[in-house]
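Quick heads-up: it's one chain on its own, the form predicted alone, in structure tokens.
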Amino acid sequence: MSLQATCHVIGAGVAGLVAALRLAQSGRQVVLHEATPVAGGRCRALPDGTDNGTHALMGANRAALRFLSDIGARDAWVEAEPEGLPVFDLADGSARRIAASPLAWRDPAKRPPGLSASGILALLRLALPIGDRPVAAAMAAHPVLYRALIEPLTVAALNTPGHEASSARLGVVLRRLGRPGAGALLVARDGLGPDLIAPALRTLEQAGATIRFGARLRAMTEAEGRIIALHFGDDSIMLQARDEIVLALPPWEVARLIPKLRVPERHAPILNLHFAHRGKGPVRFIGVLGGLTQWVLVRPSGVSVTVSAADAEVEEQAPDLAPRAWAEIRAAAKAFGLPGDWPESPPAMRAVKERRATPRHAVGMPPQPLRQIYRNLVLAGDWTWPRLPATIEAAVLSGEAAAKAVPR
């Protein structure tokens, strides 16, 4: 038996992997612990290689962007857009590039369509913590401005439909995008495998780390406030006095663990799509309203689409869904003189249902439990974060906020 106390850290989504290396960093034996294959959660790599989501970051991911900065991968993050992003409108086929950062909009060729004095002054409405409302209703009298900026941007921060999202959440991503530098737009160069999880284990691994794959969390066994055993399958870990846990899971999976706990029960889901379409040219990110594709990311390895707050489409079934997906994707590629052959018939595509993706960021906050369970647990994960919608952003907070929790 070691002496050293072990942290152990489940689940190698983005929050256990920054709590596991953080600890590590510390000085703490930390083992790493996940039920799948291969780490990532929601940003992991698929066995072809291709991401099972496009996930973007903005420069006012401050945390997200010093986390790849820690394990070396900040480089791998192109800004894809510089200009302003490029946004195609299906309804009259018009091509505009908008930026994200109302401080870009004094160039009046980067303003969103319908922006006016009086949307100004909504749109400062609902960036004030004042109040929750959906967003919709706070944006009903500025329905261009809604349609251009406000409803793609919810959807995509909050994965909510706009009728139901929380205008507080949005308020959040809305006051962190009035710094200076707030709106650029990155993406993973490569891939979230390449560019993210892969220096990310290998950071963790210098630090000492011990990872472990296909353990999944069945049980725990508790006794006066503390967790004193750890029960993966076939193998159970007794914990030593000074053994800390940090439970990084997503919601259902910590109310099977601990069943008393209030966790998020209203969930969203998300839609990629991934075509096999071999280009040339630098990364690009493209907006599309109108549609069934609303982000368009295009690498020389291939184009790949999110549809968020899917409720409609992940019901409905691939053959279907790739014509539709593909006619939009070649209208908006021709429209920004994308390079590259764009034929009519869509390529070999593969489709990602996560059904669960995120919590439904709807009006009300939802529970939010303590960071500390028991005396020797924590939590982490982008559903424990206040305020802040389920992100990469949220996770990473989460992650530091329960390596700072574990006692030294």
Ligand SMILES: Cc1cc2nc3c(=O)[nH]c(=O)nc-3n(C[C@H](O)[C@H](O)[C@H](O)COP(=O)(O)OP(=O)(O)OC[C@H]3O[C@@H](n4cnc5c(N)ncnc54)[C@H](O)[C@@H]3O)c2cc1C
The other form holds:
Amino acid sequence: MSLQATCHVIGAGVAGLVAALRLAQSGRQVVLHEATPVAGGRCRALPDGTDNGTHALMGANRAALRFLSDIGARDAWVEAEPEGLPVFDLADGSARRIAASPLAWRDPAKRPPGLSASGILALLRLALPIGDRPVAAAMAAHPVLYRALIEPLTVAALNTPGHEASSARLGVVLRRLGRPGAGALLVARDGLGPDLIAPALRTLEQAGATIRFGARLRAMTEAEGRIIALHFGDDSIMLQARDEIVLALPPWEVARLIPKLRVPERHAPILNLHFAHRGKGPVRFIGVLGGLTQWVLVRPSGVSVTVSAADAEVEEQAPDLAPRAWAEIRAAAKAFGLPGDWPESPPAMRAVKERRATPRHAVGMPPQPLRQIYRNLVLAGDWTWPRLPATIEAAVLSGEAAAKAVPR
Ligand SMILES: Cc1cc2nc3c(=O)[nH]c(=O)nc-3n(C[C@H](O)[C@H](O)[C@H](O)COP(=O)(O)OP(=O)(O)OC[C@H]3O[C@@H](n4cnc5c(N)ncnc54)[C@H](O)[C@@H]3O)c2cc1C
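Please supply the coordinates for the form predicted in complex with this ligand, as a counterpart to the form predicted alone shown previously.
Complete assembly follows, chain above in first position.
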């Protein structure tokens, strides 16, 4: 019989990686079980090294940035647009910079179009924690400001179309963006593999944790309010009296394992198009209005387009998407004078469709289970952090909270 209790963390997404690291750093014996051959979950590198999708952090994401520092990866996340986000509007060909944080709007050159006194009042109302209605309805009197700033922000942060998205959830994001430094936008310079997952796994191993890939938790046995056995594909683990579990899984997996729990059931897709075109110069991140493309990330390793809340777009075929997106990228690249050649015909492109990228953040609070479900089982995962949209920040905070909830 093992003398030291074991903490079993199930799921090596960001939440599981954080929980496992915090537990291992506090001297606990940790085993991290991951169903697939790789870590990262919805924030991972594909086998050829491409990111599953562009992941951006904001300066407001303090917990995520702290985690990056802890794993020695903070410097690999670079601020892409310190002068304000470049935004290209396909409707009129205009190219301007818009600061994400209201604190920077003191500079008229960084203000969003349509920012009148009544527009500011509308934003303040959105930011206050009162009531909940669709963001588009809340901004109906300010169509210019909505189109230029609030709709792209809603779709990016909540992964939900504006006519459906919760103003209360967006309000949380707006309040956080009001803090100094909060509007800085950071991306992984070389990709999620080298700049997040590999350093996290390295740090975990140094902290003494064991990682089991290809270990899918299929079922659990419960007796008298405790989990007494974990059943994987080929093996079962009988738990000792003081063993603990952190279940860091997406909602649909938790619902399968613990059917009595109510979890978010509606999800929204994100589409990413990765073009084999090497960006020259520093990493760039450009917003595009009025087309298929929402955001373009230009790195030396390639050019990636993000389409969030992509309900319709994920149903389209890659060969139809590539020329449309590439024409938009070229126009934006030219408008902002990006260096290098931007040939007319699209380079090779790979489409990655994440159909359940995040829960939908529609009006009304989603089901929020307690963190502690059984006496020796706590939950983690982006969707379990009630105060934020399902993001890396929420995943990190949930992992930290789960580790704290595990008794010594
Ligand atoms: C394309 C895309 C773009 C995104 N962009 C951003 C962004 O720009 N900024 C941002 O902050 N967030 C972004 N997100 C959201 C972010 O990726 C997630 O919020 C975060 O990664 C969730 O982490 P998690 O650990 O909670 O869950 P997951 O990543 O889902 O991790 C769960 C893990 O558990 C494993 N697993 C599942 N079932 C089992 C089982 N039965 N047994 C063992 N293991 C199992 C999975 O394989 C996975 O590794 C994006 C998401 C996607 C898909």
